[in-house]
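Only one chain is shown below, in structure tokens, and it's the form predicted on its own.
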Amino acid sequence: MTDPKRLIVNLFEMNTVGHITHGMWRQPGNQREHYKDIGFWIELAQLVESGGFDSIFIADVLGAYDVYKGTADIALREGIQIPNNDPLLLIPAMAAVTKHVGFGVTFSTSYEPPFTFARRMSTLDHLTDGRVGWNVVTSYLPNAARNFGLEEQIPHDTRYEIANEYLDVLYKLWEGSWDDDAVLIDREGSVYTDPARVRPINHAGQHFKVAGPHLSEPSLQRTPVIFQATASPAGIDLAGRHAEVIFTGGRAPGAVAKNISAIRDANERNGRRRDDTKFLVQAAVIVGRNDAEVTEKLDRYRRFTSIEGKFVHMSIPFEPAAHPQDISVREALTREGKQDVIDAGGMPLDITVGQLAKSVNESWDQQFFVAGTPTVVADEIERWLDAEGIDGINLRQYHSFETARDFVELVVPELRKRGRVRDAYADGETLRERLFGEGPRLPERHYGARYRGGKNLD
């Protein structure tokens, strides 16, 4: 008999106000207004490390939300994702105060430049004892473009294509710089570190030229834990070769189980395993002790919702509010004068005006949401395991820190009964490691791998 297939499980987090959740920061004993202070963080690593959560996955973004209504005034009134400090700088106060807990934090290829992220990443690496893992994203708001110089955002593919080099830089940098017995700490002979054993890499590429070394000596797990969010042809193919860990989605019928397939097929073009990635998706979860306590959480998070957050978040480039809401999207934003974005594409242009809002406040009703006591939850989640075939979930919040304590509390005591949340951590795993059961460095079957010892560098 096999045992049954472990849940991996993140906390989804932003160094922000407002996440994804939008409105609920306004609920009375909700602490989000103090995610500027550090104890806040210290408070949550803890809280979830006591309930035995894989990692804090963090999110960012490098602009404001402003193409609803053309202005962020709306994003900055609500608390939408602004204002945003720094993921990175949170990881090294919570790795202080916790011993296994993991760390994804996010970090966009398109704006800066890979030779002092390396460094970034190899330091966290170190801090954390090998607890860390890096989000790859090519940062889709305009706003970001701006930010950086630029009148409009880099193209879709062509942000693939700078990804794609700025990962093979990282990785020339972590796997290839330094050999594994480069540092000596020779203290007689003052040597720290045998310069016969660290090399430039001489990187010239299209978007690229960085001559290297590594400022870093070798960290744990060198190349941290790799993952990414995607669906997209050109998001997939930069997935199959590089990604751990995916964060997947789709509100059509199927449409998680055609991107796992997808994936999956792109890691055997790729010369690797086709479980080589696990996957995972945005989980909402909202337990209770009892049925009344179910029913008031609902409809406490449900009546603190914003709808109009929610339009300002997916960048609706219409105000649907607007448009008598059985007319076409087309015809809306024909309306409005938006050809352009009809030409462009990506918008559901047939469906009604009144539908396109439905489906923007699906967030109660989507695939991956649950509400009921821990058995019920716990049967829900064993399904999204077996029938839908994830690996793990990103759980959203909707109240810091209830969403969490009601998880651990609530929800980890009736998984590990069902053999679906380890009892325990292992001391001293990597988040490789616990994810992965090998090593702690990227198998040698990994694209990254091949600049090891310091081949493939020319």
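The term rigid core refers to the most C-alpha atoms you can superpose between the two forms while keeping them within 1.5 Å. Residue numbers count along the first chain shown, from 1. Keep in mind that this is a model prediction, so the values were computed, not measured. First, how it differs from the form predicted in complex with another copy of the chain.
Core-superposed comparison between the two forms: the Cα of residue 389 travels 2 Å or more. Core-superposed comparison between the two forms: the C-alpha position of residue 344 differs by no less than 2 Å.
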Second form
Protein chains: 2
Amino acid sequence: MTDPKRLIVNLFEMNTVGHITHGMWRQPGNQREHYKDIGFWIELAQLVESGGFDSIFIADVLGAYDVYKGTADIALREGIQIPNNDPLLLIPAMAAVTKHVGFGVTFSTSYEPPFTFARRMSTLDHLTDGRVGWNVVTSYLPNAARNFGLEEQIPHDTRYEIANEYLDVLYKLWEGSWDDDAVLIDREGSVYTDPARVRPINHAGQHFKVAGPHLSEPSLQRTPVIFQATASPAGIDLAGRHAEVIFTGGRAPGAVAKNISAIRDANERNGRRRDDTKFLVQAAVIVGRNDAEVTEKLDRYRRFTSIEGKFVHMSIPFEPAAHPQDISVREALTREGKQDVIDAGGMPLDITVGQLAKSVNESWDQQFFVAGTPTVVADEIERWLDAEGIDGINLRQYHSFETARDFVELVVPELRKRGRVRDAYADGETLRERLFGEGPRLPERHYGARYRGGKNLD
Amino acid sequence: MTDPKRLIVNLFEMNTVGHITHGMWRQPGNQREHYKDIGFWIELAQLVESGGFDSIFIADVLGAYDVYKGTADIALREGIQIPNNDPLLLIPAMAAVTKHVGFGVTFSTSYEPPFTFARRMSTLDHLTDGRVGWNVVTSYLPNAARNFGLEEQIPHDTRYEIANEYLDVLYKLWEGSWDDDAVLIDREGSVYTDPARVRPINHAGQHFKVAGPHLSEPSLQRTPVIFQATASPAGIDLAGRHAEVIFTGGRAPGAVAKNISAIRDANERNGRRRDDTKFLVQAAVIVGRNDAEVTEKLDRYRRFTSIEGKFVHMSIPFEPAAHPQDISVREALTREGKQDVIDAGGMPLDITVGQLAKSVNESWDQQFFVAGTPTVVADEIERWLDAEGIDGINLRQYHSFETARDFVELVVPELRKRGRVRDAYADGETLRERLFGEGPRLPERHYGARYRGGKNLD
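Compare with the form predicted on its own: the form predicted in complex with another copy of the chain:
To see the whole picture, the full complex is given below, headed by that same chain.
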């Protein structure tokens, strides 16, 4: 008899008032407006560490949502990912008051130079003793592009081409620039670092030119755990080469199987093992001590949900209510003169406006969703976990800190009984070791390992 | 009778093993090699807060020192500002365990986009409740330029022109994009932010194009306290417009008077008060309970000092010992074929090689320097403080945490007796209020205030 498959539990966060459950900040007692205060993050980190969470993941965007109705006003009014603050700066504050929980963070490869980002992640890996991961994104908001000197977004496939080169620069700095035995700290011999074991990277590619050497000495993991969320062909290609954890979503275990299988095929094409990538499904988990508590929470969350907030967040480029519900999305876009949106792709064009509005409205429980008492919730989590390819959940929040506290107090004890969550953290474990049982460095078969010892630097 | 002038006490730090006192990491018991660990910074921050320090300032460079002998090998071997880690990421860790001490940090205007830096500083100002300052630098290391895609350094005056526009973008984001009353957090009315009180900045200048709006809601100080260290004409011009605190140095109070007076003149030209800028002098303070302790420390610090480390740090472009000591620096450079260094300026060309080497060797105690028992040290600090224009000290460190602990345990009590250091922090005081007795925002007469309420955005 083998042990049951362990559940990876990740808290889905963002340094903002309204992340993905729009309208929820209005609930009485919700602490969301304190997102800007250090005390909010200290309390949250200690809370989830008390429940044995694997990690806290902090999403990010670099602009305002201004596509729906052509304005950022609704995003501002409803607090939809604006105001938002820098995500990286939360990690040292939370690391100062915890010992085990890991931290993932979104950072875009499209707008900031790789050299300083490489040092920021090395710094975080040092400060956390190897507890950090990085979610590679290429940014999708048109306003973000305009905040960095561009007239419009970089085309999708070019963004992924840049991302690939960006990652190359980072691996050269993280893996190739300093040898493991470079730092001697030899007081008698007066040698802090042996210069023969440090080298510039002299990267000169199509998008970046970076001399090096890396400024940071090697940290425990060197390369942070690489996260990604993707579905496009270019994204799957990137994931197959680089990603160690994938964020995914879907209404049923089967719905995510195709994406998982495509990424595992891409892993193999890149000389990696099929299970070298873990998959976390976004999870709405609503739990109560009894049915009345569950119903109260469900009703409350539904009541505070902002439908318009979802149109804003999904950047729907027209107002569905302003059109007949039975014409196609393509027709509605044509009537609004938005041929550019049709050409850009990304919108489902052949469904009706009514279907589009309905599917956006239903996105509230579109992802892995369960509401019930602890045993009901644990049963459903186990059903997902035992399905092919799912390794854990990315817990979306409806109320701070109700959602996290409910999970810690009600769900974790039940999952521990079932052997799905460990009773305690292993001491001194890095995030990579926790997720894969090996590490703390990238495995030799990972693309990034090719630069070790200064190999393949040209 | 007026109260005696209060001393501003700032700890001079860097996220690195060897900052400005080269060779010192080799001392037994020195904790410098733990600079990469979060515990180092937690202990340091709590220590200096226990002694009522005004702030901790974290310097930074974005490359390796490779001018002396044309190699970075000596910098690596001696741990001269390499390895180094990101400075901003230390602040949240220290803020998590302190309530009062302020934080200053170096960030360069030459290589990273202003939009994300603006958000980083706003985030820090939120997380620290208004305890942050920013040291504006334009970077001087040739290697740094090569880490950001350039072949060589941007010329000095162009760097300052870029810095001025960079600051303009930042003020527009920090001061102009969000009104004070923009954030309503109106649960009943379902309005987090009033969109009518938030605006894009649409900056389109010679070096930057930034749409906005700023992503962060207003923090306590909005603009962090602006620090600068400068002496060049372009630097003085920048300081007169922007700087609230200047780092300076010199062997005697009189030696810094000229620089102070030039900056005060520049303040006036910019519509500011002469005393709108505070001056902190870099201070080597060596203190012991008795003369024997003082002598032991002085001998030890001298014994561990690396002379070659100073040549590296000062980027001396030739090896003084390889030339006759009585030829001029110009002649030595000519013999090495380094006409480009002569043309670039910045080196004293007409002194002899011997004089250059001697002056570098003496730089150890070139700045404000005193060694003695607490009363001797306090007398000398008071002599400086009562001289025209000096407002405080920037304490250089020889040993972690001996230097800071000595100051807290031996010097602060003596300065408190004399009314030069307050007995306790004022609750809820921002860094700007602590330094100026007004705030927390920039005064109306400061250049950055012109964008308030969206004025002067064009």
